[in-house]
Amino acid sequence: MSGPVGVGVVGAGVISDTYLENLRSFPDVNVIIVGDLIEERAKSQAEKHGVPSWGSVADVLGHADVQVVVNLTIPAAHIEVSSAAIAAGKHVWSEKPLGLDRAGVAQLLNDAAARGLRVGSAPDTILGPGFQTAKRAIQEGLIGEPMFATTTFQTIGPDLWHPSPQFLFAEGAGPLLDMGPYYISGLVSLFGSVDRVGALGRKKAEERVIQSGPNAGTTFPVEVPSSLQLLTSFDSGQQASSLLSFDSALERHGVFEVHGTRGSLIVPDPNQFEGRSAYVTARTSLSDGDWGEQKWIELEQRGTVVGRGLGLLDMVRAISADRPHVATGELGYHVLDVMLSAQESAASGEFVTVSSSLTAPVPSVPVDFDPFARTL
């Protein structure tokens, strides 16, 4: 690839938002065209942004100037639009999760990898300063070796604020495969690959009730367990707890600690692409009584922050490099066998063995990445 990339953006809906208003920030992509099922709905989007085209899913597809389709529809469609821009020849950036099955997305790595392709998955917040600073420390052994990591993420619950909570709740997502992403590609990111998971799931109730907008006070089913508790093994040795929820009256969102022989380390919000990293080291002594407070030492956040974009922006300049990108397609379908294999366990009661693996560690982002380079 030289000069700017062509994007087109398949999925007009609110979180394209984000989306175009960053990557026509980038100098290194050019967004040619937005997408959608509702026409009307892309014309309104590329207006805003300043796209210059807008039109049907297949006039993105069959641009000849479009090199990368950023696919944001919804999960349920995420393969079959992956799938038609792969063979249509292009690289592909896919909102969270990859796909909701295991075999339609091995078969949608096995077709881009047949013809070339790069496909890359996010969530991209493993790429920002935040998380970025974090995962410096660990791998300067800041901490020591890393033992294990607790991971929390729980709220009442989006029927609360969403006017269309209804997909939340149903197949393909609930808090496991929709903020599931964000925790478990982190600790995969320090970690490696996950060798097995147990889970314990539960719903607070069968059927909610919307709580705000137009729809206030339909209810509608809930197809998934609300609540789970998870523990996952590492191939490297590591573990890790965590807990996905939406049924809790104590909103705590964004935890995220990795415990090491020497200290332990607070990672920013993995939904977040920058945040506080501070670690505390063991006490050598201690007398009966007197815990005290720990003191924390704060970590200066090092790097250029942005937002949704930054995974495909590093993807397209590792296409020129010739070098792997960090949110690849691998890494999204080990997260989503990691899911997938959660939700089995709940179901049985047993630890499941997780059958995907990476095929080398995340790599991490340089400090001087610049995303408002020209480099290509």
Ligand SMILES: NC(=O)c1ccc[n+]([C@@H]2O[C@H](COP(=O)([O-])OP(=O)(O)OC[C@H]3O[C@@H](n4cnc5c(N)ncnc54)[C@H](O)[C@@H]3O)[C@@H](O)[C@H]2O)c1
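Because the structure is a prediction, the values reported are computed rather than measured. Numbering follows the first chain given and starts at 1. Take the two forms, find the largest set of C-alpha atoms that superpose within 1.5 Å, and that set is the rigid core. First, how it differs from the form predicted together with this ligand.
The two forms, fitted on the rigid core, differ between the two forms by less than 2 Å at the CA of Ala88. Thr152: CA moves less than 2 Å between the two forms after rigid-core fitting. The rigid-core alignment places the CA of Pro163 2 Å or more apart between the two forms.
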Contents of the next structure:
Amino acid sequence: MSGPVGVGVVGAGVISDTYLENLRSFPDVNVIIVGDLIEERAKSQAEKHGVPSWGSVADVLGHADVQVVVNLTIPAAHIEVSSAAIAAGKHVWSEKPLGLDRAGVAQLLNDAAARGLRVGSAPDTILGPGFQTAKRAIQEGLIGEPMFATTTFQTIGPDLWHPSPQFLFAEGAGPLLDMGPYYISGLVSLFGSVDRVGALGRKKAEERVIQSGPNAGTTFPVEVPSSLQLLTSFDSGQQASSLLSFDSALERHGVFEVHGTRGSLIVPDPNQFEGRSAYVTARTSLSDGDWGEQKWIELEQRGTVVGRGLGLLDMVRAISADRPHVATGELGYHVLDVMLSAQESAASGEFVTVSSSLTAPVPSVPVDFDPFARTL
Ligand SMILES: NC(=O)c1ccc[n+]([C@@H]2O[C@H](COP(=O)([O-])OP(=O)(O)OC[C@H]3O[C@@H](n4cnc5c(N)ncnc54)[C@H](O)[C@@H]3O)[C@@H](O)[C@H]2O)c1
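For comparison with the form predicted on its own, would you give the structure of this protein in the form predicted together with this ligand?
All chains and molecules follow, beginning with the one already shown.
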């Protein structure tokens, strides 16, 4: 690739604003066209963000200048759209989850590999300076040998704010497949491949009601558990426990703690690109029996903050440099495999062995990675 990479966006819904804003700010990327099943949506997003053309999915896939397709459709359409893009000879960056079933994603990755095309998968928050600062600290041994992690995502649910939240409570979503990718990608990025997972799941109600937007008041079914608790073990011997809930009156999310042999580290919210990293070291003695507050030591976040689209930018630069990118299809497949295994465990009551594993550790992002530099 030489010169800015031609990008076509498919899916002009809620998240497309953030993507279009960020992608349009990267000198290495040239957003050429936006497409959607509902072409009016594509038109309005293209006009809003100064993208020169808009149209159907076929218009995006058939555009000669589009080298990478960014798939921002709903999860149930991810495989169909990504596979069509690969068949059209385009690299793909997909929103999460990469797909809803193992076979579909495996086929997608095989087809892409056979054609020498890359697949990248959200979340790309793990490339953000917040997460990378914490990852660097762990790799440098700040808290000793990491032993286990705890993560928490509990909210009252996206039916409170999303104008069309049905897909978020349908097969292929729920807190596990919708929010799990952030937490599990973070854990895998730190600890490597998951070996086994066990989970318990339940629902607050069989039906819920849209709370905002033009369809407020509409009832829709809850197809999947809306609260789950996961226990995960990694090939490395490390372990994690994770709560994922759309049913909690208490709002607490973005909790991600790693506990090591010498200290405990707060990792920033894995659904954000920046945030606080801080650690405490283990008490070694009690002075005068003092159980007072532990002293937090703050880490300075290093790196340039942007948002969604960072993973795609890393992927296009990696293609050009012939190096691996960070948020790969392989990572997306493994994270999906872990989530589906957790779903199976919640249904069966048994721990499930995860069959996939990563062929290499998830790479780190250099501190001097500058999204606003022209490098291509
Ligand atoms: N909304 C968020 O805050 C958010 C945050 C991070 C990631 N995501 C992810 O982004 C993706 C999109 O979420 P959203 O909230 O923007 O959804 P949305 O429902 O607002 O938008 C999806 C768009 O895709 C279009 N679409 C659906 N099927 C299609 C198909 N087969 N071909 C072409 N277009 C199709 C729809 O017409 C719609 O315009 C999901 O995978 C979601 O998990 C969303």
